[in-house]
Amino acid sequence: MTTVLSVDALAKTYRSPGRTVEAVRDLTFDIGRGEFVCVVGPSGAGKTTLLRCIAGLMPGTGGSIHLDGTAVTAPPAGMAVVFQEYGRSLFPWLTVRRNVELPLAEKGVPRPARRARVDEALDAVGLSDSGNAHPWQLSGGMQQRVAIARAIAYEPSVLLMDEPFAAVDAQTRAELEDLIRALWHRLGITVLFVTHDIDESVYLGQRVLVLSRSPTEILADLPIDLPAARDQLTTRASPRFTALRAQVYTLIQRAKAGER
């Protein structure tokens, strides 16, 4: 499998007058093209810091990140990010269509191609009939679908997701989990998905990276050997899901205890 994203000895230390905080220490892992990898860890483990460094939104203080062999020193063209706070990432004065289209316009995509890609993205997330609505007219789950549509319309090689379903109710969360897996299968994109939810990481991922307590290191890189076809009832009720969930839970407890 070809490596699309490589993180090598990444470190991040925050410095301010009279205070130094080592958030990330010597993180190394690779993600193959088309993989779905989840990241979990204790609260404050540096998951969001890691994602922001990978996205080029903040520099590391050591190590390197490469996307398709090119060093990431700023937000790369081949990457899209979906954040937890979807409401802040959408422009309330623009329609859903315009929100999805905006990054394509900034990228210089011709108007006919933009229209086609917006149509495809909205159809993929089940919002074909909501293009003329404004975000504030939609439910939280629908707003997050808009954010996902905007990301996939951009046609990234890597999609980063930072706890994107944490702010929605349980039923909507299950629907969005199945949506993102369906899009991953359909589009063949690479997904790095940060979550604090152990069950979600096992349900979604092909691999789960378990982070230590801050300063963050990789505590475990766990393969998820569940069937490729998954559903909320059968998969979560399977003995193998239960065993994998218990394994990740045990690792998280070790991380909280300070083990490395």
Given for the second form:
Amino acid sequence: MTTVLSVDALAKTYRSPGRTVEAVRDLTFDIGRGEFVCVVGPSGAGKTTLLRCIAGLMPGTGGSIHLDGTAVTAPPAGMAVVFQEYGRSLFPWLTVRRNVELPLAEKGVPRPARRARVDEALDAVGLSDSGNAHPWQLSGGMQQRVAIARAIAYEPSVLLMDEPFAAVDAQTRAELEDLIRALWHRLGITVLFVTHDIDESVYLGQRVLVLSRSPTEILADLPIDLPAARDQLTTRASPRFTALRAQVYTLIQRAKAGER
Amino acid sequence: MIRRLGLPAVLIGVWWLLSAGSTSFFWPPLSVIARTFPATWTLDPILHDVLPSLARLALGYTIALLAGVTLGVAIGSSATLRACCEPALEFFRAIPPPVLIPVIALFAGYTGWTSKIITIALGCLWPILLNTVDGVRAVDEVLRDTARSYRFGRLAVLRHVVLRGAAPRIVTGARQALSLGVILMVISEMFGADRGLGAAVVQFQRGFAIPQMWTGIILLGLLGVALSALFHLAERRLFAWRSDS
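Output the structure of the form predicted together with its partner chain; the preceding block shows the form predicted alone.
First the chain shown before, then all remaining chains and molecules of the complex.
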């Protein structure tokens, strides 16, 4: 498996006059093409810091990040981010279609190809009929679907997701989890999914990276050997799921206790 | 529509009734004022007083809008620039624009268009500028991050994120500036101008042409209503996305 994203000894220390906070101490991991990796950690584990560094929105203070072999110093072309705050990451004054289309236009994709990709992406997230609506006319779950459509239409090497389902209700959340699994399966994309939800990380991922408490290191890199076809009912009820869940849960407790 | 016109109708009715038997020189009956109106605002004063006044207002206002939004975006986007400019801005904002008229006149003269346009533009600038600064600062961080992560160019960020995001505040400033502009349009003509809507009202008053003076004031009020309606129309277009599409 070829490595798409490689994070090497990443460190981030916030410095302001009179105050130094070491958020991330030493993070090293690789993500292979087509993998679905979840990052889970106790609250305040520097998940957001990690994600912002990988997305190129913020420079690290040590180590390096490479996407497709190129060092990440600014937001790279091969990355798309789905933020937790879907309501704030969509352009409220643009229609759903235009929201999905605008990054493609900025990327220089010619109009006919752009149209086709927007149609495909909206279809993939089940929003073919809502193209002309404005985000405020949609429910929270649908708004996050728009953000997902925008990200997959961009055809990134890595899709970064920052607790994308933390702000929707439980039922919608289950739907969106299955949607993202299905998209990953169908499109063969690479997903790095940051969450604080242990069940979600086990249910979604092929691998779960458990972070220590801040200053962050990797506490465990756990393969999730559940069958590829997952289902909210049977998968979550399976003994293997429960065992993995317990394992991650224990790791998180140890992380909270300060183990690294 | 009936609801909108109800209060004005009542006010006119009350004025009409109260002033009906008036013999006061300064409070002529509304019927007299109404009769004077068409005779006062014929083609000649419309061409030589009203339209030039409106043209100066439009010019000054446009200059203020362009300068205010440009400077506001620059100042709002840069913390350094903001730190440098803010005290000075507060100082200039606190100066009532009419007191600048004599100063402006020193450089541009009382008569002619320049001093009037400068007065209007300077007065209208502050509400637009300061509101734009606040609006740009309040643009959502997540939206900015989104634009950055999708590698939007500077121009696209300006167009799709900064200007659209700051639009509600810019419009608020522009609305304040418009009413200020009308006031300044009149005031700028009260000092030594011989033509223009404001000058006409002053001349009527000085010549004791009281009904004519009142018609001038009514005309100003009507212009205000028309301008605000025009503004509302522009606002509706700009924020059409908020209502059902």
